[in-house]
Amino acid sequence: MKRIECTQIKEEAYIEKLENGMKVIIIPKHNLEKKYIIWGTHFGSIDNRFIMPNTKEEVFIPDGVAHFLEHKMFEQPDGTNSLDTLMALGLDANAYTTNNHTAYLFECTNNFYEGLDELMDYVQHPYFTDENVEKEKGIIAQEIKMYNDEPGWRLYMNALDCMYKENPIKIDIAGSVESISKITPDILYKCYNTFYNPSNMILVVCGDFEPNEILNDIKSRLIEKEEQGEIKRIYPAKEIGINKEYKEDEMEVSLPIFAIGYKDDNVMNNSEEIVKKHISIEILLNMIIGKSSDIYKELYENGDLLTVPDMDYEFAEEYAHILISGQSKNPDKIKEKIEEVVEKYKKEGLKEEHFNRIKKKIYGDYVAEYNGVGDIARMFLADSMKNINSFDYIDKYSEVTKDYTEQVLKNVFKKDNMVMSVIKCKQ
């Protein structure tokens, strides 16, 4: 196994690419009782058009298949449900679908190997029938309707609609009631056989393990499958600029909620540069409207902001954007203040003392992520899906200078690429 180390925080990881193409990442955490395993496939909501590696057939699938498939993987031919089986063992088990991957996981202190048996059995043995697929459509349709009635989700989807015209990032992860009505067992098996090949999967385990022993335990539970060729994913042409500046809805909220976005047209493919850029953006967001920023203090004291806004930079090979979201009686004022401080920083530069203080805070946040086995494992999986080594966030930290961050500010925080989504109180 390849051993990688982060000397600054005294953490290590072991990485092995198996003969079938699957990547296994083991992060030992000695003297911890908790253990965490997560098995992911590089198949998310944006992967709705692709060329199958073996047949070279171009396939279009309905929106929401990755999420639908995740739901169906637990059902077994004998009528049992693997999620119930894992829970009965006392394990905290779950699964989720994102824009670019699907994952199956559990956390435990006891019964790890019984859970490993079940996890590796159900993920490798799909069971789809006309009857159980039709039944699931009703369940997921209710889930879709529930999310559509959730103000925070509507806010987020409207913000994506403002930023993107055709990019599949703006597709709801669960699809629509109409799109899932077109899903069949044949579509699910086709996607399973394409995307759940070991060569498209990553398994991460974190806890008090001896790396070679747990690797052999994983390998012994894998069924034989040959590594397939690359899955060619087909996406719309990259978009420059935004779709629209503003979108609002009215819903049952106590105060208006807002999401202010900056679409980043400069999507990068160099993983080390992406990490540096990501660190810079997190520093900038905290300087602009974080808890210690001047405008947050002003807006909070005036009653325009109730809490520190959520701030995030979402990115993959096909999209990148910043989102700042929160609750305010006057969202326009929040946007105006953010624009003011961004322009001020562009004109005057960042203050060295403020920059260094926030940079240290961000470093502390990164180090804190290594306290829990679940945080570590999910982080390594999500980063690996983007070909990023998670330790780079610690290793590249020192390379993020004030000058570099000022350049990122100019390149990313562009007024022309700024949007706002608002959910107002229903009258």
The other form holds:
Amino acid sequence: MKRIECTQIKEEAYIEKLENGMKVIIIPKHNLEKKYIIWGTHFGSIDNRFIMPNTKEEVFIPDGVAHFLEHKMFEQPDGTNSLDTLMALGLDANAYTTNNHTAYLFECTNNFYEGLDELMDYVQHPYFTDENVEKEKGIIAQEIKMYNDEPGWRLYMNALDCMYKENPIKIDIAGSVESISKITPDILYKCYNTFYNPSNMILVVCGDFEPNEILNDIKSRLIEKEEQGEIKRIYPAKEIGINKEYKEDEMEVSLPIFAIGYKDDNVMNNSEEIVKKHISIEILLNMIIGKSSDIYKELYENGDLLTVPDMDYEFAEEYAHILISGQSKNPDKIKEKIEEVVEKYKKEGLKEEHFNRIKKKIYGDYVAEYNGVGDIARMFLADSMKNINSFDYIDKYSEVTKDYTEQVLKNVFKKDNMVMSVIKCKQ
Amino acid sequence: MSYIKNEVKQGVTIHKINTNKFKTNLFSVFIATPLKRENVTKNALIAAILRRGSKNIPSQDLISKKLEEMYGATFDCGIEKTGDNQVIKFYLETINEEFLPEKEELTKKSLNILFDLIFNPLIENDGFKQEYVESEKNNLKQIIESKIDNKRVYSFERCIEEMFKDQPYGLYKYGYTKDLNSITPQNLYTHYVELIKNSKIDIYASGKLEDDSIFDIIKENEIIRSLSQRQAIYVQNSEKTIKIDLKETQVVEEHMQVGQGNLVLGLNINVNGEDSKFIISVYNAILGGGANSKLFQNVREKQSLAYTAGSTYRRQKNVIFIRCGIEIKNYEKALNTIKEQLEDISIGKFSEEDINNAKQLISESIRSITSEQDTEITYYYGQELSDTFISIDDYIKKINNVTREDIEEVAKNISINTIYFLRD
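Same protein, different form: I have the form predicted on its own, so give me the form predicted in complex with its partner chain.
Next comes the full complex, this chain leading.
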């Protein structure tokens, strides 16, 4: 097992690549009662077209399959549901699907090994029938409707629609009522056999574990499967530029909500470089419209912003963009101010004092992520789906300089790649 | 024992939680005052204004700069409804000094900033700073109006409001827009002075605090020394609140443009007393506590009537709320299924497994309390307000002692008070 450590915050992790290709990451936390396990497959809503490694068959699936599959994994041939079984053990169990991965998890203080039995059993034993697939369509249709009523979700989807023309990140994770109606057990099995092969999966545990012991406990519960070849995923060609600058909708909200995006055309592959770029972007976002920024002060005092907007850099192999979102009676003003200050920083450079102060803040943010087993495990899983070592955010921190960050500002915050999505109040 | 409390002076108490589980230290100050229609908006506004700046740190950007300099310490404040009290909560979180890239003193600094923001406000012309009052009035107005944005939360709030009409607990914690006009910087400041003089004040420190020096640091703080002792006015949560006794269930329907219906039921529980709360917790977990609960299984899984279905027990008010997101046309069907579940429990139609699942679920969440700093603080504060003390181990014992008979007995004393439905 490979051991990595982060001396600054006194944390360590053990990483093992098993013979079947599965990656196991163990983060021991000896003083905590809680234990957390998360098992993920590199299969998300964007993976809608691929070639099966064994049969070489090209498969094009309806929108929402990864999420549908996640729901269906819990169902067992004897009529029980594994989520109920886990909950009956007193475990806090769940699953989720994102753009690029699906994960099954639980958190507990007691009964960890009983939970491990169940988790590793159900994830390795799919059971799809015409009947149980049909029944699920009703439940997921409700979930889709729930999302459609949520202004925040619509705002986000519209922002993506502005930034991308064909990229599958535009697809709603749950699909649509129409697309899920086309899902059959056969499609589910094809996806399962392709993406739930161990070589496409990562398992992370965090809690009071002895690394070798827990590794053996995991290995002994794996059923034998051969490492399959690479899954060829087919995505549309990378797009340069955006789809459209602006999109709006009307919904029942008391105050308009906005999402301002910068699409980043430079999707990078070098993981250490990505971490540094990510740190720089977070520093920049805070310098631009964070709590102590000049424009936040002005916008707050004029009543144009109530709180600091949410700021995020989302990226994977197929997409990368910044989103700044919040509530405002005057979204145009927010956009104008951001544009102004970005141009100013580009022209005049960043102030040393300001840069260093925000850099300290970002350090604190990263350290605080190590407070809970759940946050730690989810972070390691999501990062390693992108081949990133999470400790790099602390270790590479000191390498992020003002000059480097100014370069990132010029490369990423491009006016031509700026979009805005707004949900206005319905009269 | 890792939890120690110490009354600095009557009505002002310091609580220390020593824990080595976290990378951060969390300091908080809670100010509790009875929920009253005439004060609720003012109290909410005060929290917002104090956050804008103090005598020593007079503006928000200066506060932020100070916090950023301290490795992104975070300051936050909020309004909570805890039983019949309105609680103004202030938090300051910093990285534990052990994990900083360079040595620096943060604890004393943090506490000074926290106390300064709460107790040393920026004053002009015998009132709060006019500019802050005006802009925070606008902001609060928007917060109150935005209640409608999240339909699930809105429906829940509306059900509480209808169930506790004309009672303190029915009040909205952020107050009411029509109160805002008559508030001036001066009358608000007068109210603030009274609030600080009479309320119950609790200060919590959680983190790697091995020795007791934190008590001295707080006690010796100038601002804490200048607080007067008080006969704190607040509503003790163990006090029996007025029993709601509606013979007929009230049904409230509200129309809005929504694709999904939100159904919320408020349940009366005609059993009181500290020990019955453990039984009711188990009852609630069987009814709607998790994926094994009656509601989840029957409303969601078996009939696909809902995406969400569950229940919440509000301990301090001794009421249960059932919440479901349903298709609008399924209203009758969902409601009948819910009623069937209530009926089933009261006639003993639940298994040993149901009881065990419920107990597991509760024990697990109680055992997890120490895994989050603010949750642990909230646990102790809940006890502080009800003037009881029960350790986590004893809590779990009490839950495990609940019997089938206890649950059936409680179930017979439960009735539907309010049915609220948000639809198109």
